[in-house]
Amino acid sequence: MRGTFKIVIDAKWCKGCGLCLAECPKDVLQWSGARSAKGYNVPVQDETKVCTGCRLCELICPDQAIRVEGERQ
């Protein structure tokens, strides 16, 4: 089963603690090197990656500032 899934971060939650980059199985997450109104740096999608859908990283998140959308065909 594949799909298309794109992962959306609310820069207003994310801490930057980096829990997703690091329970990602695939690496889709990079930091940004931007930074949120708060000062912390917020991850985004590596495009050039193919993210699976496990949705490990909205799981991990402890601020709930992860959303992968997209559905599994």
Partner chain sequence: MNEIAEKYLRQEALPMIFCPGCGDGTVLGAFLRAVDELKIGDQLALVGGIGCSGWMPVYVNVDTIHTLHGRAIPVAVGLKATRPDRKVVVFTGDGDAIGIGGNHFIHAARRNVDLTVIMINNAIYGMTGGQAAPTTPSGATTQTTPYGNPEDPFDACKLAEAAGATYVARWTAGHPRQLIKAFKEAIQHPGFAFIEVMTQCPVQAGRYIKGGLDAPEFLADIRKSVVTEAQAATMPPEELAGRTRIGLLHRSERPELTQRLAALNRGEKR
Second form
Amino acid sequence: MRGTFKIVIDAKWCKGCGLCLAECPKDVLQWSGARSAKGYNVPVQDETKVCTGCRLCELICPDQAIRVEGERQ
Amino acid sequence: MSEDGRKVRIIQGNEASVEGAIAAGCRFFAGYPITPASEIAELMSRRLPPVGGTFLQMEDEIASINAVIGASWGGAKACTASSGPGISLMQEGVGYAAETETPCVVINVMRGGPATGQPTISSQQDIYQARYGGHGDYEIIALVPSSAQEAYDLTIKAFNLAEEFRVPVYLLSDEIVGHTRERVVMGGPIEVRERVAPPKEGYRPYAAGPDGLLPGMPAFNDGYRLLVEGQHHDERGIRAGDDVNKSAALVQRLNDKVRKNIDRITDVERVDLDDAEVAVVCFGSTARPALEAVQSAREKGVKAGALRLRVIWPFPEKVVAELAGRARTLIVPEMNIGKLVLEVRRSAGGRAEVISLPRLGGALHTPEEVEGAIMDAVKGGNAR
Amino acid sequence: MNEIAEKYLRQEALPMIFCPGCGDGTVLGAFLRAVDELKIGDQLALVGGIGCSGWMPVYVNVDTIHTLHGRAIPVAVGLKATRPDRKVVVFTGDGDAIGIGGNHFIHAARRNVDLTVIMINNAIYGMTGGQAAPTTPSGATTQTTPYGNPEDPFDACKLAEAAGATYVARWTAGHPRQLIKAFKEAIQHPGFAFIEVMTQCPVQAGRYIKGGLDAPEFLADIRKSVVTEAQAATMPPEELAGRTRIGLLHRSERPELTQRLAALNRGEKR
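Form predicted alone done; form predicted in complex with the partner chain now:
The complete assembly is shown below, putting the previous chain first.
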């Protein structure tokens, strides 16, 4: 489970439901506190934590707003 | 069988409707047994599989009309048939077909109602149900056969109109037409409107032409990426129910595409109308005694005539208005509480006296009864 | 937006109507991934009913029909009968499928017509504002059961199996990987395939039935309420009581309707 992963959350589609935060086994996501144009609190990747690229956040996101970039090596 | 492929058979109106449907290219039927329409389903179950078609006996009439809608979008000319109670159950589906501009044919072999009413007895009580049975504003087309021959001819025409106008079309038959066995000439060179697939390039499924009509009929699974939407929608099929302007435009067009093209749809038979002082406005099985009465009155020197409607909706108001300008009296016999007379009276606009001749209970008017009304009118009598 | 969504969603129809945290979007995402893995995007015909779940196929850029309330299945039967070569998938809800559309549901299962029916079960009428559904738990308060639901809920999977469905599975919106696998199996299954997906509806069921759970809490609650066959095998009876079984629940083989209809077209008597 090595590799560097970037979690891209599209503020255009995110509704701030928090499912991705709850789903992440490594607590990599946290609330940004910043409001999107639609008024939602959009999560961001905590760069101090290690994302394993499991893509559970991408799979659980109801709004298809999350893209996990990077490949498992 | 003659050289041009015509054949003559003695069959019921219900059987003639099936033969007409298959001649028109119907390849899908879904239905549920009901008197007096069951023969249509029975014969469809025999006739469709050998010609590559599909017959499905559904769990109810709601499923039947919805399966017809699915089949029509799947690419098949599709049809269902029923009578009063079943047609009532279908109304939401008919409205859906109107909203989504799904070509389909609904045969109503009318019987007496309301409720279970008179399962085995004829009526013409459902004419307004055909026009106004579903919720919301939409127009349909309804044809009314008077004979087994017309059950054949007008079923073909119903399919053609459904394709041309992308609208549900009713064949308002009745128990008498449906169950009377008589001579029917079938086959030969008949006019059938084939389904034409619209061009895919830049296709917008609900973008109408200047006449309000959608060009052709696409099918599922042919690469259009269709979105068929029962909510009010824009030209792409995307929902627009919360857009007052787009919603208004769609509903206006759904009505106008029938109303404004009425001259292409109107179909009447004029009998001895040129000099008629008394005209009988008639349709369906009631036209049979009405035409006999007119002939009998003529033989007695009375200037009587008949306007027989083969298309009842959209109502041929211009034709009736023109007739009201020439004839003194219009008589409207019908097997109901007196319904079409309202449209006749509206169209006549006071230019002619309009006499209602309703009949309940399911027994057809006798020729003598209609002739009596004609004679009363001629004498300036008190028939009202 | 992720690549799968960019590839398959009907962009001009977006945004999706779903409330924040609704499970419908997760289920749709799993469906798109199943379609992508099977490479059948150009063979799909989708049918939606009425209710939140009925909107799911509207956002997929393939041939789609959004039908009347309860009538998605008969429309799908008509579509499938005319084009048996296509993969016809129905998106429906608990109210749509086994409330108003229950008659169609059992008869389509009886016919074993080759459809995939995905039933989103949120245990409530969500779109109309949170009224009791045929799946609402006994005793639950909703907008139409203010004193607690006096009725018992349907088990849709048992109903499907009893009516003759030949593939029956139940998962939750918290099982996206299992959903992808189940959707692939169901689509490839030659017969009536039924998948119930228990989903969180934070806005209606969360508020009225669950007393204000948010989406992650609600999903965790659903996960706690279910059990797989493997888990059940090792679980003491007191812990097992009241849990809903998930996983592949039934699979059998029986002649499929459209193949039988095709035999009629070839002149074979049944």
